[in-house]
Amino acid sequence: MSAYSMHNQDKTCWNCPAIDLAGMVDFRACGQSLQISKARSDDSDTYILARCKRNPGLGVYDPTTITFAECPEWIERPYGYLLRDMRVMILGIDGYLGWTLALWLGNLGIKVSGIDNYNRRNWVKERGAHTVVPISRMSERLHAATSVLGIDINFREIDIMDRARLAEFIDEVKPEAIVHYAECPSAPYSMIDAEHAILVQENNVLGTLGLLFIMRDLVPETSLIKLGTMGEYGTPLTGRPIFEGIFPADAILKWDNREWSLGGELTPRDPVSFYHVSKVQDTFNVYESCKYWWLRSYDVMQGVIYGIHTDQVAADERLRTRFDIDEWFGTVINRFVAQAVIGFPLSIYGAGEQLRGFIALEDAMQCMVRLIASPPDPGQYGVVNQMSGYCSIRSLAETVAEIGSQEFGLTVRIQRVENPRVEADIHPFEPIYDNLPKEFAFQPKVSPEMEIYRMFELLTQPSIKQRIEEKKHLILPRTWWSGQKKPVETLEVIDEVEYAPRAKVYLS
């Protein structure tokens, strides 16, 4: 185990969501969780007592002199260190991402609990698609779960939305990590009209506002990993840096001959549809709970995650999830490489120069792990942006065209179309994603051109392209931004794609 991975080895019980603090630290205000840590002293005011929940025979210590490294219950694994048999609950486990992470973190020993009420399966049918790739009912995937992988997972069909049941499930479970991805992830789906817009909001803010409450009264040493979305800063056409959540320290506003400091404030945002505007206010409800209940939490800026494989997911059919092309649910690069099978061209919005960042699914996974790894400071809301890169829409198109051409024989097309959505063509982009390789160890294993590869292997199967084909009329978008009920039309076809140079990636 290199010393590289092991980015948590010094890490304290102060961390450990297995602490107990009840009674025992005065939190009197917010953002004082790393000062009074560190300024340790004979003060009763500033000295840290806690007990051990998994060794009460320690008795009443301070928390801040045994690191993870030397704790018999943190044990060395792939990505840090974990606690042995680790309680995880996942929030959305039938998801997309919520039943990749579970088998991923099933694989690591972590004792695995989760919730869903299957509203994305739902919603996706409402569209009247299905996921090209076939998902098992959540009965067949658990039994595939145990009987293939060997993971037992403790899973209960319950609606955020309802707080008795979730905080009924919560007390039982106790869990020490809570991953939130019970949220509805569709910018497209928020934009339909009114009623969409209103559940979007009632199910993702309510939803996280509620989960808060139960964290605070029931597990308030959990450390809780919240999806966000790199679509709550906007593209600022000003050009300035995307910082992580928060100015830096050293980040000054100068105006009217007076200047300012800025560190540790949040960073502005821009949402980009009524989607994204219910992630903003999950930022300010997650952000304030913190400050008021010394909760400690990681919110997750997500860049657009893309691919289909993960060795557990791959290990049998049964244990696949979910993949979308829909203009609701389908995410761009996804949408490209099912679009290039059945030789639908790839459809870019306006000129496509509009820039993203991107990882793949197995990166993603990587970065949930190492951060349910390392859990906050009571009372800090920390913030990262995961991505491995970033790039145009259209070099994304290129690449796509590229690979399915040269590898798989396709013709590839690409097609310009109107963009329905309110959002420049042409814009500056420098966002800053170093949290996960200096703090957390993070380092991309997979490229896009790996990732797509192993798409078009996936989707070229006859089963799978019939599915495809199937569906294709619910590709092209119909939902805009304006209020319009119309499809897109087409402004240009490119039926020659230019390869050389490589489009443009910009990976860390």
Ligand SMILES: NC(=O)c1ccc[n+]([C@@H]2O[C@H](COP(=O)([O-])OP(=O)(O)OC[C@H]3O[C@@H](n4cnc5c(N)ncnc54)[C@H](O)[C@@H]3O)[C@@H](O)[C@H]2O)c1
The other form holds:
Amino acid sequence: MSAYSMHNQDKTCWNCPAIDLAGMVDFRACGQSLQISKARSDDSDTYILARCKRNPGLGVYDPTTITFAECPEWIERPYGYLLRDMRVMILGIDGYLGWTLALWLGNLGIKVSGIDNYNRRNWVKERGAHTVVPISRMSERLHAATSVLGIDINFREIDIMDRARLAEFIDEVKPEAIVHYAECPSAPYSMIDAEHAILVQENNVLGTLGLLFIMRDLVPETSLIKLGTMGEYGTPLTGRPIFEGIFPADAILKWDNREWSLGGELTPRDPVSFYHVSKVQDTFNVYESCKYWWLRSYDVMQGVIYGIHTDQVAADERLRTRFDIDEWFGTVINRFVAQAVIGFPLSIYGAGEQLRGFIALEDAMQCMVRLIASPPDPGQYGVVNQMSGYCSIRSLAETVAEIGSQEFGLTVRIQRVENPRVEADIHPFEPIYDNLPKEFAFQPKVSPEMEIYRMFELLTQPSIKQRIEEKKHLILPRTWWSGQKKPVETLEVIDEVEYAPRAKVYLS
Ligand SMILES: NC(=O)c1ccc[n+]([C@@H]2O[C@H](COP(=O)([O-])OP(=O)(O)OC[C@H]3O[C@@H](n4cnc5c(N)ncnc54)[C@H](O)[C@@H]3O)[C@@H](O)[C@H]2O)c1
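Follow the form predicted alone with the form predicted together with this ligand, if you could.
And the full complex, kicking off with our chain again.
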């Protein structure tokens, strides 16, 4: 194991969720850095003191003196030191990412708990769609996790909006990290009509706000890993870099012959749908909670996830995660592969020159463990742009077409259709995504080609291909940002697919 992978070795009890700071910290330091607090502590020996919940015998001590590398409760694991039998609660554990993460964490010896109210299953059903990779009921999933992988998951069917029941469960489990996936993840679903826009914003914004109050009251030392999206930023036409949520220290604003440092301020957001607006509202609510109450959070601005594989979900059919291809819930690369499998032209919206950040399912799981292993400082609102590379939608379609035709003998065509969204389809794009590799030692392991190949292997199985065929009428979008409901027209059919160069994926 390389020293580099122990990215969290120098963190101390100050970052550890097993610390009890309440009552022993002067909360006037709220929002200020540890350095400032420490400087003040020169005047008083008792400025920052704590107790260890796991080892009360230590008494009251300075939490910055024991590192994770020194503490016997933090154990060397593949993605850094991990707290022994760490308790992690996943909100939205039945979803595409939640279920995959539950098995990934369970496999590392983490004590996994989670809630879900099956909103996603119901929303997909409401649209007349289905996951093309069949998934089991939760009871069967839990049983298979235990019997196949030896992982016991403490699941409770709870709506995150039901604060009383959520608080009861959190109080019972006392999670040391909470991963919050439990939101509606769809931009087009939020653009269907007023009812859907309101539902998405209520569910996402109010669910998260209620959670923050519960954490304040019951588990203020627990780190919150909250899912945002790269879509919060939009694609600024100035071409300025898309920083990781917060301006770096040397960013300068010049105006009227004067200049100011922007360092530490939240960067502008330009969300691209009512769903994305809900994520921006979450950003501010989480940011404020860290400021007011010393909660600690990482906001994960996630690129588009693609893929179907981890060793755990592939271990048994009952352990598979969902895979959607309809216009509301399918994400772009997953949709392209499904379209290629049934000979449906890969549909690019507009020019297809939109540049987007992407990350494979397995790499996204690696990032989440690294974030869980390295909790933020109390009061810290940290942001990571979670992606392993970026490229144009058109070059992605070309990569899918190439692998589908050359490796699987499929006839794959590409078409450009009208863009029902309001977005720039030709724009500059300079995302910064340094924090995960630099601070958390994240290294992507899965290339787009490898994961696309694995998706083809699974989706070409006759029973799954049949399920794609059954829902192919839901592939082309009818939900326009203008409010119209009409099928998009084809603008161009690209018969001559250029296979070289491959999708230009800019890996960090
Ligand atoms: N998949 C991606 O490409 C992607 C990209 C960027 C961000 N995200 C974000 O990541 C998170 C997870 O995404 P996903 O693709 O796994 O979505 P998903 O819909 O598969 O998972 C979300 C889960 O949360 C549950 N849920 C929703 N509302 C709930 C409520 N009120 N109470 C309890 N459970 C509730 C759903 O039933 C579902 O199982 C979402 O917040 C999404 O916005 C996803």
